[in-house]
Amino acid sequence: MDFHTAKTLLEWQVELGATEAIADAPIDRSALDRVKPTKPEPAPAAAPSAPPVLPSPVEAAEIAVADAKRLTSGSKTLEELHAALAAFEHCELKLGARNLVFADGQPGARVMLLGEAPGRDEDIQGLPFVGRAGQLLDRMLGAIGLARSNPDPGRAVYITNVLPWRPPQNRDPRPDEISMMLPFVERHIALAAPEILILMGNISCQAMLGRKGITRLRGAWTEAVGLPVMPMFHPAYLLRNPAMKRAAWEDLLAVQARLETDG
């Protein structure tokens, strides 16, 4: 057979829809599928890398208190504080809060009060005491003669909270929480600079006193970071156990006679 008739057979296959050739012999396609087509030997695999190496709890918690320290000694004013405050990433409530909850009323007040955390009204609007605790709060400062908008600082209070991010489903804040936000909490104080502090709460108690049980500790003098302290019922408890507003009550006129002694 000629080249051309060769050719020309081709491609007569090829348009009939061959698509490859046929050996002369018949293949026994039983026998290749037992045998194993041998695979070339793989490159040596690289050494995995090292995972890394996170820190401890105890070391995270180290970590986030110096670094807290460090924002914190930088700050010369209560809005450098709040900027601080704001670039502090160790905190994970800060990630489920909707707003920075930092004070409310007059920097330079006779009485500061330091509360637990926000609550839900307080996320939202992004000011400590603005829910029903706080509309109690308020009428017990109005009753002996403060507001959080008095002008007169003899007359104003100033308030914040151990947390200034709310706590989910308003849970407790965790130890290790109030001791990364404990540095920011004293740098308020100083840069607020009051006369006498009120400590609202348990949590507040905690943070300053190192001490729990409010009921035991309401209405005694003490002393924190060199102010006198009063410790009292968190208006939310009131709110709960309207029994306990007599006691409330005898707290604010102690620190009402505390003001007028010292004035």
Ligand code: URA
Given for the second form:
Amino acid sequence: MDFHTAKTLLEWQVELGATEAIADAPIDRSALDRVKPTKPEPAPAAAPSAPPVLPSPVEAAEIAVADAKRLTSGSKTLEELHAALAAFEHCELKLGARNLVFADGQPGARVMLLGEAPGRDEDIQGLPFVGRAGQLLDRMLGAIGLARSNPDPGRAVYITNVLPWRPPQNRDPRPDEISMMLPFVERHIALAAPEILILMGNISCQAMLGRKGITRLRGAWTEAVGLPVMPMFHPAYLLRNPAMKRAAWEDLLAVQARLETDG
Ligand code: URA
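Given the form predicted alone above, what does the protein look like in the form predicted in complex with uracil?
Full complex below, order starting with the chain above.
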């Protein structure tokens, strides 16, 4: 393993919460030098076997999507979908995540929000949008009278992400990861049954609209999975670019106006 790979792996472990570099049992390294290597027994001649045929990356992606569709079509409730997601073994992000982040808020809320993927805080708590971006999101929603904890479907929101597992070092989700998780997202939306879908940032636009370019997409109603959709700047982007909050405010007002006219 070269230096940069080892350093990246170590940094990721630190991000995952590792605080000490120790093993379960002590190792007497001075004794290791004294241990004479024993000559291995020659292995009995094995019968030649055919090399394992691994699927190509394209085939593996197709298998993953087909399995996701099989699992989601059998999910008739959000609880079943949660269990199906937990049983899905094709996404390697699962291996590095502490928690599966499914959703928060009220299923059946008129407004559903779709984010990108859990970050560090979400991975630790197992809930979407609980870090700094999530706190800003809660304030933004509160400004138009919506809250994830409100039991009234007209004043509640339901929140999930395109990916349920945190990507290492918060890297962007890859297209193959988005494709294999899309059947889960579509089923999630169908089971939560919102009236309006808000797409936060480029990744959710890429997943649901097949398009990126949030600066051009934001603020204009469009449609996906039979629902009116409002693309908005991601709250993490707004934290880095506070001048864009004004545009986000306009988009929230458009959502509020639509809730009033349709309501
Ligand atoms: N950003 C997201 O897109 N989703 C989260 O859950 C947290 C941060």
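Numbering follows the first chain given and starts at 1. So that the term is clear: the rigid core is the largest set of C-alpha atoms that superpose within 1.5 Å between two forms. These numbers were taken from a predicted model, which means no experiment stands behind them.
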property	result
Per-residue C-alpha change between these two forms, Asn241, threshold 2 Å, rigid core fit	no
